[in-house]
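Next up: a single chain in structure tokens, the form predicted alone.
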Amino acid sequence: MSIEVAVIPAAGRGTRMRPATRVVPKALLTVVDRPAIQYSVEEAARAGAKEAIVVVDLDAGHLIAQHFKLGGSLPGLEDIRVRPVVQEEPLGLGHAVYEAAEMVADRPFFCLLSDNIVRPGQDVLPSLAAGSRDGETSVMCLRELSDEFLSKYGVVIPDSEVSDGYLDLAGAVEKPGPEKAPSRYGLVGRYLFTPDVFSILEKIPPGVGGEIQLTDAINELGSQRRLRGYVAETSLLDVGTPPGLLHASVVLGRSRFEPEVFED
């Protein structure tokens, strides 16, 4: 299956990581040598993809689409479109997908966190895109998450056995905890949706924290019998957090340069 186009959300705030982003969007904070957003537009430009829709809010949303049309185009990215879409209220994660609705259309489309980058040689896009049963299904990339990350992802509801990497999903709930959790298995930050999400984020009600989230449109879609998802062999990197945006950087910079710059 062919995926023409990546819907990138980059309008949050990043308080987690104040005072960095007093100024600089989130986004654009550099991990190693170029900023995160970058690491997701070449991610979705690796699995084919001609376009990439990134959502960013009023205040900083500028500055990120300079930084893909400042001197024309970046190494690796030749073949990519980069258009900003303005979320002009910070209403959650569903709402800042369902902003790319009108460009996106009637397409297919990754979306990609932009606070998770994925580890050199690891892309799962292209296992999601395996996924999709005859472009009707939407895929989410799971990971098996521990007690104490059950209460800050979505976690999804099974719907079979896990088969060759794949398992049918019957739904999701957003940060249930341990206690309430119907499986291990969380969303973190990779999907294929099929364009019929659009007109579940237009309808839902604000769930979580009053905002409007992904994981409630998710599991409209389980209930559907349209939803798939895909275990990850390895994690993403969380660039979110400053304990993260370290790691990143030193597994990122590790793979990039020679061994001999670093000391053990």
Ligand code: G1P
Given for the second form:
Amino acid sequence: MSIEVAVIPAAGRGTRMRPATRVVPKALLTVVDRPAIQYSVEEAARAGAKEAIVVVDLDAGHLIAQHFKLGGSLPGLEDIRVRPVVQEEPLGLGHAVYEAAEMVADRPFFCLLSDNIVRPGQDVLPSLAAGSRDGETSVMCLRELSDEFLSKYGVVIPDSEVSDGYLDLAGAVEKPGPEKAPSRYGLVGRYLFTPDVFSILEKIPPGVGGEIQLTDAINELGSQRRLRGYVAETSLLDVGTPPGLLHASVVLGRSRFEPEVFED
Ligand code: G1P
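Let me have the form predicted in complex with this ligand next, following on from the form predicted alone.
Below is the entire complex, every chain and molecule, led by the chain shown above.
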């Protein structure tokens, strides 16, 4: 099925990227030759989305909006409209996604965390759309994680074996750590949601860290048995930390430039 709208939360202050993010929002940090968030908008456009709703904060939101507005459309983004929405208070990822509720209305939507960039040629959104059973289920992109990452990612509760890359899910737990993790499958920042996630987000209480957690809403979808996972074949690049940003720049740079560029 075709998904026409994507929500891209980009209101994070980027505390792991200080001092680079004292003034510049982390979504605008350069990866090779464009701001990190542009990769997510391009990815949504490749998957056929016509609208990208970017959730920004009050301080820096206008800069992100301006990037996509200045001088007409950017190459690869001719067919997608970027619309900012402001998250006035940093109340968590679930709260950020909820800010897009009015603009998304009753449409299924992709959600892309712009800290994570897909590797060249490894798009996962089409596989999420293909797994959605005509828009009846939400589909989460997953990766099998090693112990150290089980306290850094949301982790899902499987409800079936993996078949053709997909499995049914019964829920999810935010950053459980290796002791409490219900599986090794982590939520890696690409989601396809049915619009009823908004009515769940509207009601859930603050969770881990006192924040409205997207993972808690995913857990509720799982308890209704309307949740599936898709296990991605490769990891996404995490540009939210200094070593991750360096690694992503090298991987993405190598895919674009001749090898001689990297010789000193
Ligand atoms: C967020 C989500 C978490 C998810 C992760 C993916 O955490 O809360 O469930 O696994 O993104 O990158 P954050 O990275 O904002 O701490």
